[in-house]
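Starting off, we have a lone chain in the form predicted on its own, written out as structure tokens.
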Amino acid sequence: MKRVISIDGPAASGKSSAAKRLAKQLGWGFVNSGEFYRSVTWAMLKSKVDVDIPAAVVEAAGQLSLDGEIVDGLSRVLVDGDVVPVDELSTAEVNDAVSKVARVFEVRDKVVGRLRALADAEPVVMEGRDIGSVVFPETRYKFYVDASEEVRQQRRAAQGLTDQISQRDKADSQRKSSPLKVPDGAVVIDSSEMNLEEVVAAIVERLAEAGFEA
């Protein structure tokens, strides 16, 4: 059976840097599935697709050759078989453009084959919107990290990012293919009074309670 901690949240809640730390305390390897999305609204961005027609998003998603792997505990993405700078990641035209692309089924289904197949290889912990109700529903551990909006918005203005919280959260929670949610069974875990370590700690004692063993 596959071994997959599930850390789903909002932007900017702290889960990626939570389940970064936590892969890294167990020895397993970290899954930031948000980079696949950016990866797939990068590439789509560069071939001049226009993300706001659904339609031409689906066109696109169809001829993409999407993968991953997991290198030096850490994951990363290949599109067409190259790997994708992180660094491009994150800038502002793929910042106001994920949401859209995100949205499609045909780009998540492409995007939840490729995670499955990463836990095939490894134990993970993997981090996003949807692990643990839609990509692992039948996984253990899962968690749910969250904050109040306005910290979240402090922390997106601290990374330099101008995106509003309220239109990606809305964005995130309304769309009809794997909306974000907390998971059936997912420990919550309200990130806006502590810091990572905090958040850290809580998830590996919550972990011992179930059980966990690494």
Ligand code: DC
Contents of the next structure:
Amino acid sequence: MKRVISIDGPAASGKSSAAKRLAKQLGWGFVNSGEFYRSVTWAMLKSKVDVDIPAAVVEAAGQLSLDGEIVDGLSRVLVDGDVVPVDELSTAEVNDAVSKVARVFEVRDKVVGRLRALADAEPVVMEGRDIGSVVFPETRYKFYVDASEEVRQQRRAAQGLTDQISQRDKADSQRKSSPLKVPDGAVVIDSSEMNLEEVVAAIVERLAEAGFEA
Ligand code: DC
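Based on the form predicted on its own presented above, generate the structure block for the form predicted together with the ligand.
What follows is the whole complex; the chain from before opens it.
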């Protein structure tokens, strides 16, 4: 059986850092599913696909060769056989376009297939928007890490990144295909007033209560 801990939540909620830290603590793989959608977006922008036209995104998605792997405990994405450079995935251009690409069913279908395959190889902590609701709805260990919009804006600004997170959250929550939502059965953690260690400790505590063993 696949072993998965899902951590979903809106942009800059702290889910990624918490998932990464937890995975390291458990000796499990860490999978950043947002990087898959960002990589597809990056590749499409590079090939001048008009991401405002869903049909153009569908066609480009059909031609794209997408793979994922976990190396030394961390996921990475390959497009057309090459590892995608992570530093090109958080640019303002990718941030602005990613929700338009991620709303397209054919893109999601492709990414979800790769994400599920990653959990065949080793146990994983996977973060995203639909991991507990759609990708691994059967997992017993689901979390949803939230934070106030103000705090999330501050976190992005502290990272020196340009990111219209409220627009992205709106688009991600309102799309038809696998919208961002609290998955059924997920434990919700509001990280607004918590630091990283406290978020991870809260998750570990809830895992223990649920009878989790690594
Ligand atoms: O986690 P992130 O901010 O890097 O994600 C970037 C975008 O990718 C996000 O705005 C929506 C999309 N995404 C998604 O639709 N489903 C996921 N499981 C993860 C990310």
